[in-house]
Amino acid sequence: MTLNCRPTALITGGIGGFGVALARLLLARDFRVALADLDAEQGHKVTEDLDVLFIPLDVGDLAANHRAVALVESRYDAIDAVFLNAGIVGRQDPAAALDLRAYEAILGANLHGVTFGIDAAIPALRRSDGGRIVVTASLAGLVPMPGDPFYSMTKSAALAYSRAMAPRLAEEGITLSVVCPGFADTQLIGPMRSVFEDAGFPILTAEDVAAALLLAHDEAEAGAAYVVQPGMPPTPYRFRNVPAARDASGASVAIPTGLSAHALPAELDQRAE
């Protein structure tokens, strides 16, 4: 973490509900804030109300992810937290057929969006020696959700890629983390909304959410991940323990550790093309 100044924070998705709700969080702890959104009109009308830096983004873009991180260190000399709050719902009915459009557009957003953000953060806090990455996924990420399958799918890799990179980043000071909201009243749930309310069930408010985020930049364990539903305070997940492998003997035996495809010898990773 940088020293003797004001933390910073990049809030990817940062004019959504969670996105601003976090920001008057941060600012409330004299944290300098960037909020990075691809809605750039929005965005500085947003900004300019909170007094914060606004970073035109699409999240599903590489290059674009780490000249945003490039922009917050030239103005603020160094990155302590970045927010991997971008994403959308689908944008199809689960029973047609596949909209290859639609199905990129949620790639970009909800996977995309975490595994360039967190590729671009990686430098930058390396740089701060040290910090913290959390990462919005959802509870359709542990639980399915008929509705929108493309929305499970991408919740669900975002929250498995998180969790699979934590470890060794944990190594090197840096600590991500997951956070997995229900049902939030943000633009998202858009005409389901009515549908809760007809039904007596309980949402969460964007307030509630972005509490949890600073939760998990405050608290959170390496590859953590917290449920957070209305009524409850947000809660580690406890992940089960899948069934072991075992000898010939019965014997339960673990996984090799340090196991990489990366470290293959050269003969062997050919043949496995």
Ligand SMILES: NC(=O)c1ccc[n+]([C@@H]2O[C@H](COP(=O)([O-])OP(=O)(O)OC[C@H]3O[C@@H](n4cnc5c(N)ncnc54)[C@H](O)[C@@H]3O)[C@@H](O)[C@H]2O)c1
The other form holds:
Amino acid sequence: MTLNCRPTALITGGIGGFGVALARLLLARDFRVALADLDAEQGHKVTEDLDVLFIPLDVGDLAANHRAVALVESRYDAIDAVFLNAGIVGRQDPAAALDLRAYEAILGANLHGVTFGIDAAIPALRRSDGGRIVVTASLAGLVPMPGDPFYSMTKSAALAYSRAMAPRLAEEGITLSVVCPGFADTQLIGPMRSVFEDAGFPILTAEDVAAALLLAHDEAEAGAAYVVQPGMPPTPYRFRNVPAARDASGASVAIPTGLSAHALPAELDQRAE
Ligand SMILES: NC(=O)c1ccc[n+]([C@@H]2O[C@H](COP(=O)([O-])OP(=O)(O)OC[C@H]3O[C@@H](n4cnc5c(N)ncnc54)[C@H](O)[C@@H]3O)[C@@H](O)[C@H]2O)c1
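Form predicted alone done; form predicted in complex with this ligand now:
Everything in the complex follows now, all chains and molecules, and the chain you saw is the first one.
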């Protein structure tokens, strides 16, 4: 974290439900906040009453992610926290033939938004001697969502990539963690909202999720993935181990010590269950 001055955070998907709710929490903590989002016109409107920097950004564009981070650094001298939060739902009927444009759009927002965002954040966080990255994935990345397979795929991939990157980054003081919310009341769920309402199914508020994103930031536990569901506090998800390799006698065998520990999945680095 930068010394002797207010910490700085960048939030992508910043003018959406979770983005604005999180920005308010960070501002209350005296952070300087930059909100990056696709829709420039709407972005300037939404941020009019907020003391934040707005940056037009398509997170699916690698160079644009780097430019956004550079802009935050040039405005505020440093960057301490990056929330990779932009996302969209799938825009295709899963029963229809693959719609390439819909596929590329969701890969750009939900997956490249994370891989490119992490790539852009790392050099800046190194210059701050460390910092936090928090990725907004989804419960749909932990359990299949048959109504929107593209969404499930991209959120699973974002989660897997983040967990695989986290140990290496932690060595440099950059903690990368993930938040996996259930359904929440924002634009993203669109007409699904009335289905939940009619069924009396509880859904999260944007503020619930923003609080979980801040908790992930504060706890700074590398590779943690927090489940956020209505009626319970954000809870770290406990991933199960996979079966380990066995030798001819049937005994489980540890991973060879000659291999770099952080090149291995945490689960494989242990004995079988
Ligand atoms: N609302 C939910 O039920 C829910 C549940 C789990 C996870 N999520 C995830 O939370 C994140 C925030 O969603 P939200 O609920 O606040 O929805 P939202 O629609 O209110 O906000 C998403 C924001 O992302 C922006 N965005 C979309 N594509 C972009 C791109 N290519 N580049 C830059 N910005 C882009 C949108 O303009 C929007 O402002 C998303 O990643 C979403 O997948 C939402």
